[in-house]
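Form predicted alone, single chain, as structure tokens, below.
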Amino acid sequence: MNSKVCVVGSLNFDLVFRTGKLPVPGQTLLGGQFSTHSGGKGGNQAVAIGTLGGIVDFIGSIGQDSNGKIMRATLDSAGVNTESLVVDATTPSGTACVLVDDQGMNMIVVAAGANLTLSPAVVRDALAQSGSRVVLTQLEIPMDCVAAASEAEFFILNPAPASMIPGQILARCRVLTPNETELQGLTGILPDDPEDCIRASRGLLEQGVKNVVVTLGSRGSYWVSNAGGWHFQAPNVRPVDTTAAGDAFNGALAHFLAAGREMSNAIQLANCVGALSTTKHGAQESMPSLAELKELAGNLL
């Protein structure tokens, strides 16, 4: 089985602001300390799934600058294969401002700059020279690129930052992974408790999705398809930072789907690498090893 999991997708610098709580409309806070990570969506799931172990090609656009430079190198040093990253030398790299409080809950602003440069070809010729069945893919890249990518064998879509979504692309998801707001978005329905999660992914179903994974923070994620739905709790620990869980969650689901395993114990899996991800600081540097879900997860490896 080829195992390797090609993600298509955005990079951003982050600009990581610490409070003790965020802020409300027209206030200024002082205090709190500030970093630079590299993140994006995608470079996240990336690095999710080298930092694994797995094999990952990458598919996005940077600048010709030093943020760029910079996220590059953090891909190259999770193991991501980055010989389809493209350099726009007009654009800047994209970027996101995230404020982060004391109980790890953030707020995100992103500038998408050089991701909105990916072109459909770019990502056609790509995935030809990757070879990847699995397709992880978002919604911080062009719409017509996300076309592009679901015309992969196995195509995952996390369907980030909300967004309307043409019916030719959610009828060729193999796996769709909203969390609540993003259902909600899709659907019209809040999913407030199994029933009406089960109601709101029948509707994607009918649709074309044939796997709706819905993420649900600490209270784990929620599986439905034609054949029925199932509730998967997450481990209990301790966040302080929330940043990129779901980024952990979708890249786990991604290569443990790829190296053949069932759909129930992926998503176990997953849930294991979204919260372990919680408990350190930071996007791409909060991603678990393998020998850390291990320690966590065992029993389910």
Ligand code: RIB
Contents of the next structure:
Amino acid sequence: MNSKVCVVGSLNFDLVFRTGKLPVPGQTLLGGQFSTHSGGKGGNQAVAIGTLGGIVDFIGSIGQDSNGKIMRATLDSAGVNTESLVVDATTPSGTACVLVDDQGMNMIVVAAGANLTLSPAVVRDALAQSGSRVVLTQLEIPMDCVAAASEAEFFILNPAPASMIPGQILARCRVLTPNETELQGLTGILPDDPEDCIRASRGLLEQGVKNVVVTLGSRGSYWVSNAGGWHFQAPNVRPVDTTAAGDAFNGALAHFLAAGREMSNAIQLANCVGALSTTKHGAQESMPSLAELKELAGNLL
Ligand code: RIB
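Based on the form predicted alone presented above, generate the structure block for the form predicted in complex with ligand RIB.
The next block holds the full complex; its first chain is the one shown before.
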């Protein structure tokens, strides 16, 4: 079994401000704490897989700057293969401003920088070299690169941040993993209850998506396929920072599916990995190890 995953995606240097409460427009808040972290949805998902002990290649683009070097080093130390990481000499690395409040909720603004210089030709070449059956992508890179990634045998798309997705990409999704607002953006339906989740997801199944897995934060996730709909609870944890919880979920889902696990088992494990990531600060630093996952959910492994 080819259990390797290839993540095609973004890297952002996260400038994180902790604050008692999130500001409203026009407001200045004093008294925050500042730190920097390697982030970006693609990098976070790849590190989630590497930290679980999975085999993972990364395809993306950084600038020729110190932030890019730090982000490459973070991927390397999590065991992610960065041979296909492109260095663009003319554009700064992606940067994100991340605000986190005392409840662990966040607001994020991204300056995509070098992430937007990735080209479909590079993605196709690197995917051919990688040979991964399972490919995981998000939407912080150019859409023509997402289209190139979607040619993979088993394509998983995390449609974050919310964007319009061309029909031919949706039609190639083996798994699509929107959160509630992304599902609303794609279908016009905000999933307030299971019936809404099914109704919204059906529209996506009709466009060719094989499985829709809606992430619901602390309420777990909902899987809809042509065979039906199923809800999976998330474990109870005490969250300190929800940044990258969705990335932890997506990385884990891709890893466990690539390892040959059934969808329901992979979703339950991914719920646990997502929950564990909220118990630590930061993005890539918050990804749990296999030992931590075993402690929480040994019965599922
Ligand atoms: O999902 C969290 C990530 O979103 C952050 O690490 C930030 O870089 C943005 O990409």
